[in-house]
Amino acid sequence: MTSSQIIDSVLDQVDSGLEQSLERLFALLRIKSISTDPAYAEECRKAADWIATELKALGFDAAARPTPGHPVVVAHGPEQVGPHVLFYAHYDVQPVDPLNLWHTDPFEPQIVEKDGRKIIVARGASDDKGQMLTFIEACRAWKAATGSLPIRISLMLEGEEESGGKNLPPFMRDNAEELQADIALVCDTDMWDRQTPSITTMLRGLVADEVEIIAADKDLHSGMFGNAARNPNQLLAEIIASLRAPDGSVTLPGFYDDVAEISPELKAQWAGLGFDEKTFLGAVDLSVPAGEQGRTVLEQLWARPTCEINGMSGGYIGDGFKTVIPARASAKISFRLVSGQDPQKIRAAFRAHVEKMLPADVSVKFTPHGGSPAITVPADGEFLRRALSGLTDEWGKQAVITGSGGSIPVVGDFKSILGLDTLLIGFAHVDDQIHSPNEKYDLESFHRGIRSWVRVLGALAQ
């Protein structure tokens, strides 16, 4: 058979086969795999065993892995040809509460109808269980027409995800030469709309800083105290004002020195995305774009570097009035960071900046709150073209890059503990309420994730 005959019989096994489909996953979706409550520890142990039985069940080499939390499955499939891709997602969930504004129960997954879509309503049915599933079954079909996988395969799936992680780098570090790959695939981010597959390929980093300013050695009596006394929130509110320019840029010296202009092809690409500023910032009640002047809303959100106030404290904030001048004021103080620049440069300038604006009788005090780089995979890679090829076939509309505003620390570990660039590939809307009551996923989003996989696998294996 050809390539493009082979693919066409995965794909109808993935059509045949989507009832028995929808049942493993409604089978995962029943275990209350709720990281962070110590009560559901057995839950994830459940959880884990219950994936690497069904990969097993594939011919992987699977196991439920310990760790100081929950285990980690790590599989690799027989297969020894072709590219060597490293899967990764995570099958833990959100806690449910308020669980009297679900409509049904979380943990017992149902079918209902909206708008007239079907969706999959489950905590973990979008994040990530839905979209684990969408590989994995991907395999099951490529593995039932054709007996074999197209290329190399190991999956790492992570039970920490919602609860910070912090297992997994010690247990990528410890276990990197098992985990090399030439490329790792995340499947945990949303299409571009609702018939626009996506890859994500830039995250921005992070730095986060807490600062206080620590002046007299009491609160003070305003009227006795007053101009004669250092106020800690009028310094903290000079320092902060100070942090932006009136064009909206951020004046720390240096900030901008290792940030790259996107590619003029990118520019057009987003440009012709069809995204709408006005409604953007009109959902939330706002209209005027807040960050450089010049810059477009999505390149401040996916390729600029900023700085944001998280939160403030200082004086008396409780009901009525107490006259005080408050002894300390406190910030916690954000940078989104963008590729190339250094999260502990860029925390170097910005306590430099503060300690700058000091008088002689007033004190800082600095808490860190973690930092990491920001991740790009190259716009010309050559697996970045085949998966975009093979979400192009599925979808029939040009699959396009994205880039993101937030940060996925565990793609940041994948380059600093691996080597790995990653390609974010998801099959997601923005409301399905991850994290809220009334989880869903959409049913086109499972059926069409599947096939989307196996045509990205096939497109890798060319």
Contents of the next structure:
Protein chains: 2
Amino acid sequence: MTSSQIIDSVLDQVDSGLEQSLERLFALLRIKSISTDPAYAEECRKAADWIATELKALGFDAAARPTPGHPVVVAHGPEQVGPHVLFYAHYDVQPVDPLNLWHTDPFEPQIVEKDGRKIIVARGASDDKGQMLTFIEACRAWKAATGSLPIRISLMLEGEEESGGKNLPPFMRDNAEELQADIALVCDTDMWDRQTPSITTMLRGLVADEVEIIAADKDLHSGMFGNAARNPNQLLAEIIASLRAPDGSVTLPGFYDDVAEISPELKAQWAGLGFDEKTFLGAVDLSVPAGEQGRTVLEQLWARPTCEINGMSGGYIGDGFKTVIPARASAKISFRLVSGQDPQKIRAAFRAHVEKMLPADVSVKFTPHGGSPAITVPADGEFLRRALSGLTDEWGKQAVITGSGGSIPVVGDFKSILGLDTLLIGFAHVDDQIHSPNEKYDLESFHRGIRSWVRVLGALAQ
Amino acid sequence: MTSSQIIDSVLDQVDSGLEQSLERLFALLRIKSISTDPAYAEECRKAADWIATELKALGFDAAARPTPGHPVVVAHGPEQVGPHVLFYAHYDVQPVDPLNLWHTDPFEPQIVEKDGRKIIVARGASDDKGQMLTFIEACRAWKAATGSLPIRISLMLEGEEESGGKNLPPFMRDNAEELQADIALVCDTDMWDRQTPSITTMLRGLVADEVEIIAADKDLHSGMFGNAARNPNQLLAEIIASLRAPDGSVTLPGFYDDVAEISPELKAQWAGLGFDEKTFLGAVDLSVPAGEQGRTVLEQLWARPTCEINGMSGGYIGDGFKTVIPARASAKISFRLVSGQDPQKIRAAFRAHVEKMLPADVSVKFTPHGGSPAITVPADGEFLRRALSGLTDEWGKQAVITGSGGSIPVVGDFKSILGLDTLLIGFAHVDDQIHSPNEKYDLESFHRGIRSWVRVLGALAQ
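In place of the form predicted on its own, the structure of the form predicted in complex with another copy of the chain is requested.
Starting with the chain above, the whole complex follows.
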């Protein structure tokens, strides 16, 4: 058989086995693996065991491995051919409150029809059990159709993604040798739209800092002291205002020094995505892009760093009015970073800027809240090229490369702990209601997600 | 007898009757007239009745008059000679918590010695029962020594000063004709220092506004939207920062248009007060005056308007960090005004300034929190001159004219409802711990406060 014939036979296997794939998905969805609530710890263990059992049945050397929190499932396929991929997903889910807003039991999955499409409704249907099983069912189809996996495959499936679990990075460090691979695959993202598959190659980094301005040693009465006493609210506002220039750019010295322009190719490709700025901003009742003038909204979101005031407080903020001059005022400020920017350097520049603005009798206290660099997968990589071609074959439309304005910490951990680049490939849609009542996954996302992985694995095997 | 001999005889009466004056003060201090706590309503009524009874015994036509809240005691002396003064004080007191910080029972007054001075310790000893009785006991001494009061005297003594009671202005409006007089006297302020009596002639006014900036129609994730979506925290900070120029002045157009410079005489007199800016700011751990450069701290506090950010909040302000771009941010902002400034004009200038800074897709909501103009008693008035001379005679040191950075609403009401100027004369000290545990009034404040009023009433009678 030609490789194309082989792929076709695996895809036939996917199509004919879809009912059984759905049954397995439903079995997993029925397990209430809510990671943040200790009452569901046993359910999390059950989900991990269920997955390990399924993977063992497919010939993987698989086990639910203990951590101080919920188990991490690690599995290694028997094949030693081709590139070695490490697939990541998470088996834990968000809580289901408010339960009364669900139209059906969140842990009794159903297929219903909505807007002419069949959707799978359940907590975790999309995030991330449905996405996880697209990969595992693709492995199953390869095994069933050809007797083996096309390349060397390992999996690492965690149970604390939804609870900010701090246990995965240490686990990765402790097992770094075992987890070595050539590339990581993550299935936890969206398609660009219903017709267009995408691979996310740019994730912004984050530096978060809390700044507290301390003026007088007690709250003062604005009648007694107003004008003569420094008001930390005023000073904090001046500091925050000074962080942005009128053209929307961030003013910190050196902030853009290490920021590269995106390539003309990527720029052209993004321009071709048909992204409608008016629709995007209009959906949240905005119309004026707030970032750097002369940049498209997509550039502002994916390829340009930002400074955001996530929280700000000082003085009396209850009902009514109090004429107080507070002793302190504080703000939670974060910087989204792009490739090249050093989180430590940005944090230092921010703090130096704040300190420069303080009068002699005012002090400042900084509290760091984590920092991680931006992630960029080299756009000319061979794995990326092959994965794009696999997706393009399945969907009949050129797969696109997208950025994301947010951060996915595990991708940074793959890079910093294991030295791995990551391909982010997912089949979810923006209307999947993840983290909300009535979460769903399109039946098409599930079915063609499995088919997509079949093709991507085939393409990686070439 | 010469008028000087008459005054001396009244002062002798004060001295010889001091023990009885103290007994009456103690009787009033034992009444728990905490106005803000409904559990003490009966005690408030008791205090009002006690005062009315005392005044009736002195020949006043006196009664505790009902209001929707606590009673107002109104009394009129029988004399029709000389100028007509309306004396104001309040018989209600602050709550006493935290009780465990009191060294003695707050409602069992004691005279103790502290730093070589005798002090009266009790809730209300200074604020305002002790101050109130200095005037009533002066009336008593005049009556005892001469058989009558030297001028026409009315009193209005309220019971809701400490509970923000809104019942006094309507009461004044309803009884405006009965409350007519030539000048109001208020005994609720401090001396300049232990040696120097003072009359406060300038009180700043106040305009308070709440401003809410509304951007997106929901909170946004700063990864998804950061840079492209307007952050209302940032915008609010820019608005606040724009309110002050680098030289410390307020930037609102027209803000200083109606602000007059203080007279060279007053300036010289304030310069002679020996006010130590370093000590004043140092007491609250500050050292750099924050207001207009080139103005003394006293000028900044008493004679220059200010803009203060009393409260500011937006986004996530709890523990930890959330990368949110909030939909809204808000601030409570007040302007302390000086004589000549129109509260409505200032409020309008502020709102126009805010609206001018809003991008097309951002809206604003304003909530007014009251406004009142500044009060200035004409510095060349005859009543002021006489009262200063009476105080100077008693203390053997030139009485000074001071300003106050704060507002005393009743003084504005005297002006706006009754058309009356007010002389603010008091004998309290900054260390009286009013509103705090272990409130005290110096025995000297009480004794020489009575003597001071004897002389002031005598001077007004000339």
